[in-house]
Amino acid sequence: MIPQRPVSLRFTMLLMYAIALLPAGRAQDVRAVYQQHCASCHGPQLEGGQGGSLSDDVWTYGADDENITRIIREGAAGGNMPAFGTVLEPAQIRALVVYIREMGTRAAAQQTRFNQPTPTTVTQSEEHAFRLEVLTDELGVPWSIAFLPDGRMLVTEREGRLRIFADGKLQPEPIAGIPEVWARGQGGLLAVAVHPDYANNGWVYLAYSDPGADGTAMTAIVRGRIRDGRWVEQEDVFRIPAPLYKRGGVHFGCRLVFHDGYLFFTHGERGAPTDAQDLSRPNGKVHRLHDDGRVPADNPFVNTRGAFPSIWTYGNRNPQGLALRPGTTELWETEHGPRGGDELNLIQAGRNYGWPVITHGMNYNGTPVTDRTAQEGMEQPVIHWTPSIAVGDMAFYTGAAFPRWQGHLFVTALAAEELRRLVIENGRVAKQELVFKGIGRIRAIAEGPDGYLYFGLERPGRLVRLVPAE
């Protein structure tokens, strides 16, 4: 458990990054943005005009964010397309590339078949066929998804309720005795795992929201054991003290990675984003205990004066991945963007992955966050998903049942509906296939004992799975 630590920092840090957003630009939408300054060339639904179109995925002056950034902010040549540095804000620009990103994938998605798995018909992916297999459709929201050495399935639901799968069927009571938990907007019964040696110890973790006084509740780990139907012996592993909880129901992260006795997890920022950049908050931060919720003697932060002592990285948004990588002690992170931005990290000590100060997205209304994607002394995403994908929970495949996805990483999304699956190589992805959409949001992912992969699917709430159909 966690213990109350000063908070010295807090205010100095608050001001230094609020200072640091303030040229964030105009508070206008980038539609309005756009339709003031771009549509009379280029269409006012991008199709183009006397200008080219802006979603056909055709550039003249270069493709990348950054060529795009430079063409609206200098012109081009010729005067064929003038220059708006001195009109617009760099914010306002940068929130204008993401606005082309989105509009050009909406309309190549209109044009594009996607695999969609049923039950009935079998799916060709890039290295295997396919079946999808429905093995309920009786659960709530599914957040989490672990498995038991005698091959039971473990369940949460967004609503507090922590489901067994098992003998092929939903058993009908939940297990009795879990803690409350504060069920609203994001909130609920989060992650569960299942500690590397529960043959011997019976050790579950649980991650859920905690309801505090008045409305607050944040991320609180505790670990039980399950006997006869019932959580019972439970303690504390991370329980924050309740100053620090924060009222609204967004951001609450949370998933769970064991790794040679220790414990890391995730924490969204909760809505406040100037905290991920803040070591005297636990939000917005991955941090690592020991297995038993102890702090390491050799956490980054431990003897920083005011630093809340189990913080691994900082600048985190909203995290809802995370995995090792098989065969290494490299920590993968799937990380919500706002509107845009969503990002692949690669977890290291210490480090701080930017979130507010630069971030590849805009606010979810079209007006800008900042202008900077890059800052000296942050980390830069090995990926980012510009549209948004709202990325989910993420799982390196090992089995044996699609020998040719060994080692592979596959990512989930909620609002895009989606499954991908990247191959990294020398720290970078090498590839990208997305491999199905639009069968419902994915919120989790988890390779069974059988090796098959297993997913969580939302509306209506199903356990399905994928089976070979070579």
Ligand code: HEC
Given for the second form:
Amino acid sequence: MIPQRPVSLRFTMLLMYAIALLPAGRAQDVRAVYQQHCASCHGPQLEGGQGGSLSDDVWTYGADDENITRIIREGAAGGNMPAFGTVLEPAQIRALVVYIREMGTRAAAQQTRFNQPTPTTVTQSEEHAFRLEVLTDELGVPWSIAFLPDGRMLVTEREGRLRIFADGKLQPEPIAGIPEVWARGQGGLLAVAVHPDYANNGWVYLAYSDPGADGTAMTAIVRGRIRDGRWVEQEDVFRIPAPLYKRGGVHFGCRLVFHDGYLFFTHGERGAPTDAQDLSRPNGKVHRLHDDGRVPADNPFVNTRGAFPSIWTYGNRNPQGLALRPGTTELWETEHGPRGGDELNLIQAGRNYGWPVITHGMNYNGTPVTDRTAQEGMEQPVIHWTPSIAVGDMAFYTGAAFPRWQGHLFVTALAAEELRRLVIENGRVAKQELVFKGIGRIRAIAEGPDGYLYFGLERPGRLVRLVPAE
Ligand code: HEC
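Taking the form predicted on its own as the starting point, write out the structure of the form predicted in complex with this ligand.
Okay, now the whole complex, with that chain kicking things off.
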């Protein structure tokens, strides 16, 4: 049936009226915002037109986020670049800045050749030449690597297996008797760590997604000993009350670091952003316990009513790396931002790292989280990666095999498939090198007793290492 015109017209007018009443497009994808307001002058791909290119990394008014934000808000060039401060909300302008960074990085990547090491090539990086050796390609998702004093390597597979690599081979049988894990989404068997005094106490620590009731899961940590291929003498180190378990398959954490009798570990916010600001919940935090699981009496929130006593810092979104800087008491952490705003943080007792009140990123669907990148009482990252590289595990290098890398921080990336070398000076990142890119998502990094750098790569699940090729 053909609808009668008056009805159709009235319907259209109602629809237009409804659209006019919608709030100023906060829920709109940033790409659509760009196409609507900017593409006519800066080109559909940001390549430029009547206005200059926004993807060539050439900036008339300053390359930093603050200046780009200011130009969008206030306009420039006598109004040839219109002011959008009254048209767009601050959070939308923030999302546009993230989008401009994404498109700029994409344009640059098309013109750059990256190191892509293979087993048969020598790769020259700034300080060292190296080769890549593949030790095994028979793993699932290798989440974490730790070395025993005798040189054997422990590797977790997220699917729920603890493996041993020894004498140049992956041992066919996984360690028997480890806890049952909730292996779904980002959950499963996560970190493995060897106690610094393993030679005397034999403790190995495992962090994993522990299945709760009704499809819930949460991060738990146990320690145990490995004897004749079996996991034995297990003790709980961290296990939270069942009512705090959560549904959903994202952001479990969890990395483990020992220092001075303490165990530091990270716990992702489990896809519940506001929990990261809630001290009565363990998720979205970095924690500190004694290595046997007791809560230290001088933890920052032990005397705060209702607070989870093991909390060391809060406002942490999805921490994927944790490392102590050698020769110092500095604890460094990497965490995933949403879309943009991956962070490198210097973790200090009692501090608030801001998520989700402040962030340099936006939502995955291109809608803004907030326009706030900073706020009084909240920590700034030492650096942030915008667009996101999906920052992963990290390690400070201390070995002799690559002497000019000593003390440098190696940071891995999942989605961007990168290894980055960071030189830290006075709490700042003085230099950053992209060592290699494009051989797979890098989930795990560890320095071996031989001074080589070991990695767990995904799809296929491989263990590889960098060896010097000078
Ligand atoms: C009517 C055309 C027009 C529109 C629409 C427009 N711009 Fe511009 N824009 C310009 C011009 C022209 C300049 C260059 C001014 C100059 O070089 O002095 C500019 C400059 C800029 C700059 C500064 C670039 C630099 O080199 O520092 C940014 C950032 C920018 N625009 C972003 C945007 C964004 C984001 C939008 C959409 C919200 C937008 N512009 C919409 C014309 C436009």
